[in-house]
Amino acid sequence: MATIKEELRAAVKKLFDEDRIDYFVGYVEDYGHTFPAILAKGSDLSRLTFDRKSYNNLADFLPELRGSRVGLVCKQCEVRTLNVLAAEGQIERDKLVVVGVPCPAMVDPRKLPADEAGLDDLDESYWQEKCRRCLERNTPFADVFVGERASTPTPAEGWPLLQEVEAMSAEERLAWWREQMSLCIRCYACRLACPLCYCHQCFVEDNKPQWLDKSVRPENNLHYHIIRAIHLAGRCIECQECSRVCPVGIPVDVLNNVLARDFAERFGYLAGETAEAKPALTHYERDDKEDFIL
């Protein structure tokens, strides 16, 4: 029975010799290590894998590959993004052949165990807090499907750090913030980890009007990150690759998290649900039942 990677590579293989695909955004294995990379026709594809450490988001490589055919290997963070990104006019889904691929709950990098040989073994006290409380773990659509369906999962009830912060009296949350921002030294990598922050000028480098201080003090550090949180309310997929890559270990997700919870609570609406979707910042609907709107 061929196994995942197997039929990952036959896969990208065929639509590389249909001549479907111009490139293909996938996780290669070197070393130990496993990171994304954009294949070409001629690649060596032996390098190809699926695992447990298939972290990113790939979809935020798109935006920069506009134009092109591209094939993508999807876990289902990723077809949320993209259905966001379609409703955004982001990507040409014409042009995207979507690889679905089950997801078997990616591990927290922070716990990974010396010993990697059970990887596939590690229970969920080992995942990364996403794929503790995912509702699905197969995408919801895609060309071509590789693997096998993975069951329906049962997600954990709470989480504990969002619980934890709520739980705080307004001026403890404030410290705590307060604490998490003296440890920001700015460098971005929540933004560009993040598939949806694709602006080609963020706010931070504006000078004409110069909209935040570019020193790193808390106050400053506090006020991007609100901004930039605000900037994804409503858009947010939750992938909770920003708090991933934070070199210094900020949990940059809770702001983004609390605001998709409202979204859903308020407006029963989960970004990037469904390709139909209309975001709910843009949308409002007749017979809102508000009455500050005559």
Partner chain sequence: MAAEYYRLSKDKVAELFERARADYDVVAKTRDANGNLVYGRPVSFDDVAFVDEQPPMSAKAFALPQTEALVRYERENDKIRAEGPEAPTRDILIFGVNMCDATAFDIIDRVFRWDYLDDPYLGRRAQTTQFALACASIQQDCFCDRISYDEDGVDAVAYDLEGSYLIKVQTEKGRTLVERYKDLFATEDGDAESSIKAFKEKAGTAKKEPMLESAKPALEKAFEHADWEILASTCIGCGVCTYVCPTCHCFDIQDEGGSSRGRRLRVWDHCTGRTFTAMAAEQPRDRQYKRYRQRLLHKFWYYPERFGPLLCTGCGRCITHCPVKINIRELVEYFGGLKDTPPGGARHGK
Given for the second form:
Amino acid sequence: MATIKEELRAAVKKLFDEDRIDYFVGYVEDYGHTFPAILAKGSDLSRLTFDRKSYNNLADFLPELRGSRVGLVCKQCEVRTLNVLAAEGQIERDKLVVVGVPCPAMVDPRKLPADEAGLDDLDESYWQEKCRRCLERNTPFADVFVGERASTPTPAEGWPLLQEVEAMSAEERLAWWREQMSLCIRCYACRLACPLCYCHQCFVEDNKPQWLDKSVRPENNLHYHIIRAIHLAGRCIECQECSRVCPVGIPVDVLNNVLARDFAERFGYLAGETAEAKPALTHYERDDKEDFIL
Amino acid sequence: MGNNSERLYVPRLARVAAVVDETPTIKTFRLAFDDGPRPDFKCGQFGEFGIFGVGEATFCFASPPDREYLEITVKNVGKVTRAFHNLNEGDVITLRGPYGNWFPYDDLKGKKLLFIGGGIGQAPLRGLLWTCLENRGDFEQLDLIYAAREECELVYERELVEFEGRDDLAVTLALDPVCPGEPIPGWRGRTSFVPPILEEERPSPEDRVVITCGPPIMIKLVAKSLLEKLDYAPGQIWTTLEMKMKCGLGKCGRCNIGSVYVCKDGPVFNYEQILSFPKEF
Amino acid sequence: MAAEYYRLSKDKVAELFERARADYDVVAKTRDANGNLVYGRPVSFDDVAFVDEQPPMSAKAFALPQTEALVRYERENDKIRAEGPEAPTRDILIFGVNMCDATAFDIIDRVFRWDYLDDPYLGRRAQTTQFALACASIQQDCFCDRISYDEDGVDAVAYDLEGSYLIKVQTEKGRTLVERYKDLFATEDGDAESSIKAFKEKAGTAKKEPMLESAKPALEKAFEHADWEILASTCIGCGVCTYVCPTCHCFDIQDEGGSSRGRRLRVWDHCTGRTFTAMAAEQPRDRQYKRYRQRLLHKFWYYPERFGPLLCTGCGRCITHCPVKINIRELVEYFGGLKDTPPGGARHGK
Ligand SMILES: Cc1cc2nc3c(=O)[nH]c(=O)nc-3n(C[C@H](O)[C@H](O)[C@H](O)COP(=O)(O)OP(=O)(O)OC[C@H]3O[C@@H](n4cnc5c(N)ncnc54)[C@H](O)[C@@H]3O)c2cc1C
Ligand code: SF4
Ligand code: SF4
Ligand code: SF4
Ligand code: SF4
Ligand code: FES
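To test you: the structure above is the form predicted alone. What is the structure of the form predicted in complex with the partner chain?
Zooming out: every chain and molecule, the one shown earlier first.
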């Protein structure tokens, strides 16, 4: 039986051969890492892979390729992202060829064992948090599906770290945030790795007026994170890329999770859950709760 | 070695002595120094000028080095330049410099000089042009082509009128054609981009040096025209380059083109050097 | 000065650390609140992490802080007073710093000493002593074995030779360190350089051909290589690679405060960012791959052309922490003609 890698390579080769795509965005393996690559016709497809280190949210690369016909590996994170991007008018669905995969759950890079031989067998305690909460492991709207369909998972409830932070007293929580913010170097990897932070000019770059001072201090860093979290309210699809890419290990997504939870509780809304859902913040339903409006 | 003050980034303070509105977006500031003589500089050099609380920006010294005053000309394009445009007489600004290299005046002596300026690009040429005029005997011939997008974008208008009245400097003024071939009502100069003027007048490359500054696209097209249509050698063209700068000192890493630091090795370059740069722009 | 060699018995290290704290602000590898490795100020010797792994943030910030005041200004009765930065109060000892971080200081020095002396940086630098601990084993993304730059300029290096450390002292600052705690150090009688050589062979840090310096001639011809665009197009333009890099040193100058009181700051900046070279007239690096190309070529072509060594110590951080795992070593090898296959297999489709 062909492995998922072989099926994937064959499927991509076919897409190029049949001239259905200009670029393929997928994961490749080389020099001991699995990482995203944008491949054009004539590229070596033998490094294409889909494994438990296929972390990046590939929808992040779509703006760069706008106008081209693009094939894309879509695990559940990308599925939800595409739903949000489509609802926001950011992608041309007919120019995308979605390659569906069964997602085996990603292994938390901070828990990666030194010997990666047993990677496929690592249990939930090694997974990224989002994978424990995943509702569906198979790409629903795949144009091509590779690999064997995965069974439906039993999602875990809540975000453990958010619960931990919320259990703190107000002073403890403030101290915790101050500590986290003192680590931030404002490299903006969290923003740039986020497929929903697609603004061509982010408020952090504006200098007329300059909303945010460039000096790297906890107050300025927090200012940045709060504004970013608000810009992602009802949009963040919890792919956890912001936290994963943070070079200094700040769990950036805790802020986004607070807002995502509020949207779930108040509006029964999960960003990107379906292709049909309208963006929560720009859409009004008669029975929307209004009790928070003063 | 450079002129190393003990505190490299601590600026001198200067006072705005006069403001001239050149165009709706360009102003010239005359600066006075209360703490000693004004800095000495050579034609082509620049400084880092700033306003406390806003920041610093790079401007060339736009007045001739032998005058007792110092002037800069600033186009309002962004954060710092906008704050400059809000300055009044008496306001204090900061200054570091002079930095960078300068036009090789001694090597230019005895030649025919053709100045080609575009818009605010006239600023770095102004000091040199005045110096040449004041030492007119050093040069066989002086020509100036000065172009702008619109009439209201010509800087140093009062000086242009004076230049036009001189018989030791040939002046051609040009505005970008709005509709090709059609004259602009009331406009005394030509309606053309610079390359067609060059290709029509055909200033011979013999003994001539072209000194040009303007928008990057103009510099590129002027050089192309001179090199390809008029048989100039790259070595006969001098220009000053604009790259984003912060320190002006070869430290902040912002202004490089290949291994060249525009702030230290430039901003004045010979076109021969420019052709050897990686194709970065 | 000629190198000197000493021995430091392992049971003396704690004492050295404690006594040094009287004379220096001692910095060492330790763990932050999230349990991540950092160069910080351990509360006690037990908090010092003796591991080969590098903290994500290099040690450069001790000489070139991410944010520092270059000028402090204040208006007093209509007069503005402008002053330089405050000098650091204590000497810093970076205890157990990785070699790839220690060597980086000398590389940055060359820029900050070039013609104009950058007083805020050089002031701090003069007060910083590096006491490096050589790695016992090379890690996945590291490639210091492919870069000629060696112990050059490092004040003192410790090699863990089972049971005791062999200490190589190379500068006056290194000698001061040993002199101060003379009683803890024994003189080394054996053939120290042979021991060091054997140590490096075992650790995997001994130099291996082809060295990356040899890529430069081909890189000089590769500026317009057709594969830059596709190979660097996954770069998201964040500041990670440059901020974690021990040798990157670019900065912005920004004012904070009002017109009558405030500071003119130096803040790290990065060439991979979108606004780094944005000007009103044009943006010469208008695509992301051009910005990444600047980073690679600055390190392996432009800087060496002017200053000699590579602007890279091979620490591998920019690979480990890159969100998309762009691999500078692989790309240097590919564009520098040392390797035929592009990393990840992507080629331009034209
Ligand atoms: C050697 C040299 C000499 C010069 N001489 C002169 C001179 O004599 N007169 C003169 O007027 N100018 C001169 N310049 C140009 C001048 O330095 C710049 O126009 C000035 O620095 C702009 O500063 P600013 O803060 O006003 O603009 P900024 O706010 O930095 O903006 C300038 C432009 O850059 C882009 N930009 C900058 N930052 C951002 C951001 N965060 N996000 C998006 N876009 C951004 C925008 O397109 C904007 O239009 C010279 C430049 C050099 C290198
Ligand atoms: S990735 Fe981490 S360090 Fe970088 S800006 Fe985001 S939170 Fe700060
Ligand atoms: S190479 Fe990687 S770390 Fe560097 S800017 Fe690009 S994405 Fe960020
Ligand atoms: S370029 Fe990368 S490998 Fe080289 S010193 Fe910088 S971070 Fe380390
Ligand atoms: S690689 Fe980029 S950020 Fe690093 S020193 Fe060079 S120009 Fe600066
Ligand atoms: S302007 Fe800072 S290096 Fe040139």
